[in-house]
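The chain that follows stands alone, in the form predicted alone, written as structure tokens.
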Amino acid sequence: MKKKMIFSEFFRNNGVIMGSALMGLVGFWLIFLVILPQLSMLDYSFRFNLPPADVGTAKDVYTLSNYEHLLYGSDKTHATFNTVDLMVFVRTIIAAIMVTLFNIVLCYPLAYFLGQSKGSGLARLLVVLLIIPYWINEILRAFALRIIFGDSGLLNETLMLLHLTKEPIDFIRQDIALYAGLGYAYILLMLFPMYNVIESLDRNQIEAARDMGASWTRIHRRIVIPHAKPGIVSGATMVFMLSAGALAAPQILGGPSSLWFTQLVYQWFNDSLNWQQGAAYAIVLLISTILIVLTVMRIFKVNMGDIGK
């Protein structure tokens, strides 16, 4: 009954023609650009990698071998685990979590400042300065960061000029450039959800808490952070999912030992031409990240409705 009221109100506000067009476009995007490709990928993941002539024949049956390969590699006896690919998967998830936490710590003070500025000229200028660098392509930004973090890059030259280091620091091999690049690539996706929520916070609550003697730490812990929780979870979800599924930044900024799980997926699809194995790896990454996000939302008692506000 409630759903019928929502749809009737939607068509009443937008008209039958415009409402139908909007619903059709949303349905097309959801079905043909999200659901069907994922279902096709899921079907691929349970198939053998067969020559084109054998596709559709008796050999083309469903199998779990692609998922078993992730766990055991080429060991058909299942005696040993595929430690290389599994460690890459675990390292990717942990790194994505660390990038997300880094962005939360970095963006929260800035979002609070912007949200409490209430559209001042300085706040608008700061927002514009944050957006302008994202007019440049992501790959170009990644190459620029590689130049900055290189042995003879701006950062190392500055550190040696100030006599803080005697020789260049290998930021690439230590993965510092990679984590900084991932954090920078998705920082706006963390900042703006926080900003939108904090902006709606009534300043009178903060002033009342200050008048009653509450410290700034207590104000943020008891008032601001609970109010901003939907924005924090929304931004964290986007940053975590995109960091775990990133490809350009790990390819360009990653060191020799910083193989990303998406690079394994890319290798299966493009180098080995084994779409079935690549699909299985992609599905594992997708399901794992979704389960982690849902678990965090449950722990912090945030639902989808709160994120969509």
Second form
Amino acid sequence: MKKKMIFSEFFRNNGVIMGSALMGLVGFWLIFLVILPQLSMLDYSFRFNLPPADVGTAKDVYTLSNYEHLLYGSDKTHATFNTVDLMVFVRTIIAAIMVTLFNIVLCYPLAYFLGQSKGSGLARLLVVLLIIPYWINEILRAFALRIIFGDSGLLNETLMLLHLTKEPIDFIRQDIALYAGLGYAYILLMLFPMYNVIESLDRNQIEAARDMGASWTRIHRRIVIPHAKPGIVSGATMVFMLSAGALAAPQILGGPSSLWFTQLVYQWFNDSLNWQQGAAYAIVLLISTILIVLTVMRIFKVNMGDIGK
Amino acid sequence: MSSGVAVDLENVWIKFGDFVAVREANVNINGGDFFSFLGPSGCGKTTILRAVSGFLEPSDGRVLIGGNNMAGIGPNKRPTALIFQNLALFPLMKIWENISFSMEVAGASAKERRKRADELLDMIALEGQGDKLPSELSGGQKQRVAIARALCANPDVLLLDEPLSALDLKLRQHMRTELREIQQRVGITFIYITHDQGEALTMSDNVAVMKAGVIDQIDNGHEIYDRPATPFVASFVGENNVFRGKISQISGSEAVISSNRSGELRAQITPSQVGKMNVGDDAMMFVRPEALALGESDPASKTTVSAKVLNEEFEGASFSVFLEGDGGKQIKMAMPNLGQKLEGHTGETLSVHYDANNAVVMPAGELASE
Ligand SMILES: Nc1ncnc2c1ncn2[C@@H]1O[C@H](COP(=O)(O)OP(=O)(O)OP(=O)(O)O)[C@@H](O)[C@H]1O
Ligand SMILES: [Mg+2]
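Next up, the form predicted together with its partner chain in place of the form predicted alone?
Expanding to the full complex; the earlier chain stays at the top.
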């Protein structure tokens, strides 16, 4: 009933032709760009990797073998686990969580400063300075970081010049470059939702709390953070999802021994040409990250609706 | 409960860069008084309040609370509680948490806080509503919660920044009485800010009238209304008819002004100017619409003006009669509705008179909103 009213109003406001065109575009987007690709991946993940000639024949049946492979590897007896891939998976999830937490800690003070210094020239300049690097392609940015973190890169040169270290530190092998790159890659997606909610916080509330003697920590704990919660969760969701699914940064900045789970997916698709196996891995990653996000939202009592704000 | 703490501003200046928001404010507020700052928007009322509450240090001068100099003492350390123009309730906290926030800060247990919050909720006639969120209350209820929250900290001085401005007329009038009652019950000093003269006059023991950063007059409501000290006060507080001219005669506290368009008019010199005005000075004379009455023309009394009736408005409790004197001088007269018939005078030239005790004269100056 309520739905109907929304739609009729929508058509009244936009006219039938424009309204249908807009609805058609939204529908197209949802169906062809979101739902169908995901469904076809889901379908792939339950099939055998058959030679083209066998596709569609009686041999082309549904199977769980692709998922079994992630759990048990090629061991058909299921006696041992596929520890290599599972470890990569767990490490990817944990690292993505760490990157997200790191981003929250880094962005909160910045967002607070920007949000509370409403529209002052300095704040606006700072925002622009933060955005400009993101006009550059993600891959180029990752390479730039690789150069900075390289053996004879800016960072090592500086450290050695200051005699803080004698030999160059291998940031790449120690994954420091990887985490820095991942942390940097999506930081704006954390900053802006936080900045938006903090900007909407009434300054008088902070002053009222201060008038009643509240310390800075209490003001943040009781007033600013609860108010900013939807923004924090919305930023965290995006950063977590995108970090866990990132490919460029791990490819370029990852050490030789450290694989990111997406790199496994990539290898299945690209190197082994086993799309079915790759799809299964991708689906596992997608579902796990969604479950983690939903759990976190449940714990922090945030609704989907708040995130969309 | 603490009571009777005086607040004094000594020669307070507040500047934002080159802009002077408050100029040389000298105010003595008695302990336990309901004191109002009244003035148009942007005249520096909030700025003064922020200086008293400690969010802002005066550029010059001193703020004393209970005789103690407050310089360098932050808002959290002053015995004041501020109620903000927009109330600033915490929207994500329940009502009882809002009210007892100052106790939470002080480390009181949840049980103690709840108990005190419930007491205060009783006082503001909102018993049993402690578990609601601010968004679930009406404007007037939020208002009362903000007062309870401020009182919870047992402040010596309560500062209220136009707290009624968001309410509709009926509720505003109701809250006036209620605020005054609360103030008398708790017995602490209230400093109230408003641009609504009705509010200031009904509630306050004393009122300071401000104009663009300057305090023009500090007095009780009666004096402000009957003996305004400046043309601004005379025209800002209530309605007034103004006659411009030059002083032609002075005897003690009474003066005659030779008005530009309405002849010689007699009036009392406003108390602060007695002995300071001279014959020939530019002056303004004010007489309230309700102090005018129809009467015989009597130029010798120097308290009559002849004017043509332009139109009459019936306002229920009173009539307003708009007249035009010589040279297009606009005059407004108000008379209580006692069942008399007043219609039908439009176009006639009548004589209007007043009692010289009800008219004030003062040096010419700026009027409000002209
Ligand atoms: N932080 C500030 N920086 C610069 N100017 C300010 C600042 N705060 C206030 N002012 C100026 O000081 C003047 C007085 O402001 P204030 O807020 O005290 O007015 P007000 O009397 O409370 O008005 P209102 O009734 O509209 O609330 C205004 O002209 C305002 O622009
Ligand atoms: Mg104000």
